[in-house]
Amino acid sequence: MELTVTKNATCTFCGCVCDDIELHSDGERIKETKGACILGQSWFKNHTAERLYPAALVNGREATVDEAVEAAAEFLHAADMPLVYGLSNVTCEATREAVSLAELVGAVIDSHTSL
């Protein structure tokens, strides 16, 4: 099977956000990493692209992504004090978007490090 090569992949596992990693995948699993530390290698190789769940769930039912976004918007609009939480394994770009969303809806931001 031919492997797909992804260059300049970003690892968010430990927080160093290394962004010069090369990944070789077969469409379902990452088979080889180049430039990743031992933690990054383990993180990439133990995550798969297999689809165990639908793209979205709303009230426990399968939904389209558009339906899920609409439901999330309704929850955020109705919330008294929304919380944006986590962000420990996301990219800088995703964090930037989460902060923008939090500012837009007046949310509180917290990370797993507060524990």
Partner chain sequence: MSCTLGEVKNRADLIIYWGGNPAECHPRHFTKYTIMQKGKYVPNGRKGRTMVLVDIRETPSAKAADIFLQVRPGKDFEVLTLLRAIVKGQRIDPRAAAETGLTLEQLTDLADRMKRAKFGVLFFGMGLSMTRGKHMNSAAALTLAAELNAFTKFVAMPMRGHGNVTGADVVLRYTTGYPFGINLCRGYPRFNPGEFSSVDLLVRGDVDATLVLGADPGATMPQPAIDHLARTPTIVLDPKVTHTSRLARVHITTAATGITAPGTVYRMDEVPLPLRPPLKGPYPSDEEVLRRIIAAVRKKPAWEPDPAGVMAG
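What does the same protein look like in the form predicted together with its partner chain, given that the last one was the form predicted on its own?
Coming up is the bare chain, nothing alongside it.
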């Protein structure tokens, strides 16, 4: 089968953020990771494009993303002092949105750095 080659792919497993990895993928899985270290290999091969998990869960039951977004907004809006936590493996673009949301609901925003 023809594999798609992605050159100079960026690995986000550790803080080195190596950006010289060559990935070969079949559209669903990454088959080969040239230049990646042992941690990078398992990082890339551990994620697929398959639908392995439900789109969303609300109170443990499967739900649509719309329902889950509505429930999330309700909880965050109702809270007196919400917390936005993590941000360690999301993009900077997502972090910017997280800051906007934190400001909107009057939250504390914090990352792994504080641990």
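Residue numbers count along the first chain shown, from 1. Only the largest set of C-alpha atoms that superpose within 1.5 Å between the two forms is called the rigid core. In this text, all values refer to a predicted model and were calculated from it rather than measured experimentally.
Engineer: Inspect the rigid-core superposition and answer whether the C-alpha of Leu39 shifts by 2 angstroms or more between the two forms.
Structural biologist: Indeed, Leu39 is displaced by 2 Å or more.
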